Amino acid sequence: MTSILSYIQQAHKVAIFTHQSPDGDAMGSSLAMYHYIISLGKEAQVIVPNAFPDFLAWMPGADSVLLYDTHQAQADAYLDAADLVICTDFNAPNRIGALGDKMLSLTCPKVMIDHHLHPSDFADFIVSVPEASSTCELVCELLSTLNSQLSIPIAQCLYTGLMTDTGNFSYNSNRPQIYPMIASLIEAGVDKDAIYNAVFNQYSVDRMKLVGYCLYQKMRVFPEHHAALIYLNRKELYRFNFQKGDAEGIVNMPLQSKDIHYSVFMREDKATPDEMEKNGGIKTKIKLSFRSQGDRPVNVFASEVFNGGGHTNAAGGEYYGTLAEAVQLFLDNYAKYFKA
């Protein structure tokens, strides 16, 4: 990973990208790199395709992040002068929407740091470790290799990504090396309990009601394959005053049952203009989350049926069309991928 340092040393103005609808690992890894680069006396800017959840707004540096869908002109002006792009927590340009087209037009070097399967070769230097728990794990390892002092902001960002991408260390977290990392982050000044509270205990009453509705009214169980499916249309989301981030964690809840080993959550959303253009004018996008336990993969199902991917027990996907079509696609295929 020390080769990344040569790119950073030669750069003066660095742009840092992460994926659409950024989660804790996306924001944590990008903001940790941001704080590291500005500590070197260089200019840095995190640019994300669209808004991140409110429960991540407390993160150090989050108030400086540019949203490409609302501040494109300002972001493009910065990018036209940038001499390095660092891509965190995504493995292909299409994961960043319209920002991907802009990125590919840039002539400056590009570095990718990611933990998802099947990385594309758009970057000049690639760090890809699919078995890693999170991209924050890789950034933490990188900064340790570079003998970088972990400031409290960097440590807070890294801990957030490690915590959220493992469901508070309940999956994808058997790699022993992450636990010395956690110790080093606490030694650097992280209050792990405060971060947990900031991320997981800041939901609205409407969100709590939404969770109850999902579990009581919307959860379908398929006992012969130990699977559960929850799906919500836009009308239902509107009923509960849905805000970005309110769906976080719902997919994990069916797994609390001893008889459910697979869980899938679908949510109807509007396609962006860029997505509509790329998908024949279809106005509706279905966002999917997949979770499982043990040696029961969900990433293959996500990849082969829903144009997604991820890790063995945690993956995502998307479908352009109606919610009813996406549900039917699940019903037609789940038995092929879920162990009975």
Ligand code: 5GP
The other form holds:
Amino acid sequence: MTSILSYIQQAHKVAIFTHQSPDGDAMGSSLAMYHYIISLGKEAQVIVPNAFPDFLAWMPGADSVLLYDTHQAQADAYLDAADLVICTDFNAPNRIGALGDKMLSLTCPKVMIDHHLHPSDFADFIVSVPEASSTCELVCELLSTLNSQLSIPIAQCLYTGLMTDTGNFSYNSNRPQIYPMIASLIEAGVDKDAIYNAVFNQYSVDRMKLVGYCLYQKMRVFPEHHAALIYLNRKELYRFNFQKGDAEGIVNMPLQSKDIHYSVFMREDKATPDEMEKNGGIKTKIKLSFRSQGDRPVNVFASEVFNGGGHTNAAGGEYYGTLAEAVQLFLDNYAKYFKA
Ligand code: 5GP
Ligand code: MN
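Beyond the form predicted alone, can we have the form predicted in complex with the ligand?
So here's everything in the complex, that chain up top.
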């Protein structure tokens, strides 16, 4: 793992990438690396494929992040002069959309630090630890080997990813080593209660009503397989003034029932021009989220049927076509992947 640090030592202008629709771990791991690298007096730039949700905008350094979908020319100019690419929290070029093609065209060294299964072999040096709670756990371990005091911005970024990728330490959080790590982040100046509030208590009233609508009107339950499915079309999203990030967490809610062990959430979205080009001009993308409890993998279903992947209990995928087709695909396949 410390080999990553020698790549950094030799670099002067570093680009840091993380996955599309960045979550707390994506933003936390990339921004922690950013703060570390600029603290060495080197140039660094976080570039993300598309916008991150507003509830992460408070993160230190978030205002310096470049969005590739809206600032491609500026990002490309930076990348053409970069001498190192660091990839955090993703395992394959297709997880960063159009930025993936640009990355593959760059000749500078690329390193990856991630916790998703089955990394693709696109980087010169790969740290892949699927049993880690989060990429932030891995970055924390990496930076801790330096024996230097973690700065407050770095500690805040790392705590955010540890907190969000474990649902505030309610899943994926049995690795004992994360708790001394959290203690060290608090000692470094993290106010964990303030971060919880900044991330989890920031919803709009519209979003609260959307949740009510999903649970009351839209949750289909498949009792034999202890499964729930919620899906929303564009009209429904519009009705609740849907904003990026509003879907966050809805997929977890059915699991609060003692009768539900699998939960799937789908929503209709527009394909980007790049996605349209790659999918025969289809304009509609269905974004799927999968969650489960215990020994009930959902990543296999996500990867085999919905071109996605992820972890045992939290996975995602996508489908290019209508929402009705995606729902039918779910109905045709769930019994094969979900235990009765
Ligand atoms: P979420 O449901 O929060 O969007 O995603 C949960 C997890 O599933 C993410 O941490 C990520 O590992 C994985 N994931 C989500 N969407 C995709 C996708 O389209 N492809 C792949 N390979 N993994 C995904
Ligand atoms: Mn992650």
